[in-house]
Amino acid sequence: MTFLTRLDDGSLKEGAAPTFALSQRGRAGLEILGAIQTFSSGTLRPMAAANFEENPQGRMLGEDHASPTPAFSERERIAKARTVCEGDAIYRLERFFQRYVAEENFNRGIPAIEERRAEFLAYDAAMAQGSDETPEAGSLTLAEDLAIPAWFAPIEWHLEPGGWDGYDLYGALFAFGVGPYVFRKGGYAAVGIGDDIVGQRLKTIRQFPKDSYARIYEPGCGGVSTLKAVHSVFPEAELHGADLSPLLLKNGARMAARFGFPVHLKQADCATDTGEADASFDGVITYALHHELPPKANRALFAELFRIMKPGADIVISDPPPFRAVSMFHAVILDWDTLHREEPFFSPVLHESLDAMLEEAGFEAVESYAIGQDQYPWITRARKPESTAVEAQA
């Protein structure tokens, strides 16, 4: 799930307004956050690594970690390997600082929106108006007695006060404070330091094995950053996405509008029923969302995508890598995400293995692999094949 795209960006376009920006308090409060979030990556974190491959119980771990035949379970390493660095006092310090920062984004940030609140409010007005946000540049649908699930309900993701739909201006937060002045800079959960994470979209998409699609669907696609991402890719392809947020949609259906795209949203969830037909989808691309949902919705997720899917389909998903991808120490630092940045199925996830769930609803081809530094972006791709057993059999 997705922020919108930062409106400035020069691929917005042609007439649309000028930009918005922060206040100097606003921005210095924020760039702040960004230089201590790179100095504990870039600089603590090499250090703690070093630390726990020097400890003798740490090393014992991580070569039990690479072992085909481990004598711990992958859940029993990490414990261990938990207790060996946080017997480390740099360990401790960069973890303080991931905290640090990823609190701060809201407590700094919505201030800082908020003291702008009536520019940006201008702005985006002023933006509006230079736009075509009409029915035929795509189309939104919102499904005000859709049951959210109550995996979902309650959960404030990332630390973010409220949720998803906590704060009208989250989109704003991101796209002119949180976004470019600390996320841009890398070094946050599996995004490494120093990352380009709008490049990482663009790799991503590239993972497609065929040079055009037809009709492309997206569940989780919160504020259309990687569909934006698709359609510079195939601008051919007719877009599709879906939600449970209703934010989310609604902002990203107006940033589409602006970039002028046409993308059809829709608030549903996904892993019980998308509202698309049999068949009808010739890829599907999934960003950041696998580790946002308990496995079992996983399960009942790629059913369902398989289900829309058309015999030949491509589905090309990233996510964080699994454990068992990463070295021992970095996946200590993946599993503390779930306790302390709200990540309810970060580690559920990644202890999973979504090419098997792939496998189990039906797909074939399925293969996985890195294209980014610390295994992230970690990318799984199969194919619905042109023949299911049900077809066979019919």
The other form holds:
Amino acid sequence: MTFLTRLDDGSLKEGAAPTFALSQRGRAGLEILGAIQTFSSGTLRPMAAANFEENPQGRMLGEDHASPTPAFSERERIAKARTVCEGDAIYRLERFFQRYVAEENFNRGIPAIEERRAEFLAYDAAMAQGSDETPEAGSLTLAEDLAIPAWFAPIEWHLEPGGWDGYDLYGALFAFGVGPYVFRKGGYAAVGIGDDIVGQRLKTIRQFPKDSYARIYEPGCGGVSTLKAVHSVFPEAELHGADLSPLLLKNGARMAARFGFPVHLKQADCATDTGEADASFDGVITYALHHELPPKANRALFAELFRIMKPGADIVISDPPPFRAVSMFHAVILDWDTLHREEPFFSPVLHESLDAMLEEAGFEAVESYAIGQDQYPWITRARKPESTAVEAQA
Amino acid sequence: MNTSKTDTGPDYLGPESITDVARMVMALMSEVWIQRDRQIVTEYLLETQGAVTRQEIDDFVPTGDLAERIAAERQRFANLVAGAPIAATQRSVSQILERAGMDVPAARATGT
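Given the form predicted alone, corresponding form predicted in complex with its partner chain:
Starting with the chain above, the whole complex follows.
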């Protein structure tokens, strides 16, 4: 699940319409949030990590966490380590700043974009007129009668009021406010301080093992930021995406048309039915998706993806690292998001193994590894066997 | 309401309100920064244009050297305000200079 890509990034064609911008107040108010987050994750968090390592109980838990035969379960270790962390005033201050910035992204961001509503709509219309896109090459299929899963509907992801569909200008808010002024600094959730989240996406796409793909599918595609990266690496591929959110899909369809690459988008609950044919895709990409689904829905999703993939097709996944892959202190930091940044399935999924889920679904050649700092992005990739057991018997 | 008597009078908020007070401080910090940014933008437009309207200030987006200068000033401002609690203990010369957004001369850094 990804946010809308900035409309006027460097890949826009020559002669594109002038850049839309927030007011001085809107811009400066969000920029100071980015600076607070940079100080929090860049200065305070390393201090808190050092304090944890110097604490005898913290050191013991860290050793247990790294042991192949730990004395405590993962959940017990994290609970004990959290208690150690919460005894440190620097840790509490750092977490307060993280929560404060996460709240203010919307408390401050929504008024900042609302103040510029008329200007944004005019800019958006000018961009649409000025582009030479061929929207007929792509498609958008919404399903008004789609049954939204009970686990999805009430959640205000990342403290976003009303959830993904809670405000019609969320796309613009992320593209022109929170994205460039706060998120681009890194240092939140699993994203390391100073990390380039656009570059991370491209690096992830390059983990596909083959040189070309005819048809690629992305469940939870959101605003097509990842499919845009897929298009830049595999321009020959026919792209398909699905999501539960109609607002994200509408934004995604507009962005894809504007950037000049065709995508076929569909509103669907991919964990139950993608609506796609058996054995019809050569590749599947998922980006920052699985920690937003309960483990049971992830297992169902992998079974459905297995069904629609051709024999020999590849799946590449980027999601936060499992707890077992990070330090004891960093496990506490990741676990914090579950309760404090409205990520109800973050910890349940990080306790699990996506590798094991993929193998349960029938995939082979399953492997996982990190391609960035603090083990993020964490890549998991696998392949659908050339012939399944059922086919082999037939 | 907790109104237990203290040396300085009734304690209206109580210790559980410290996070609320911190939120108020952070809100004020942001308002001060927004004004500081506006001042920098206004000075820049006056220097480069000689006159400026409110609308021009509202619509101005810093780029290039000015954007870099504002970013450095903003980070220094955030470090000093958000880092005030650690300034009580992180008091070496290099730590003080780093918080102030200044280079740490090698000769001074050895005095940490």
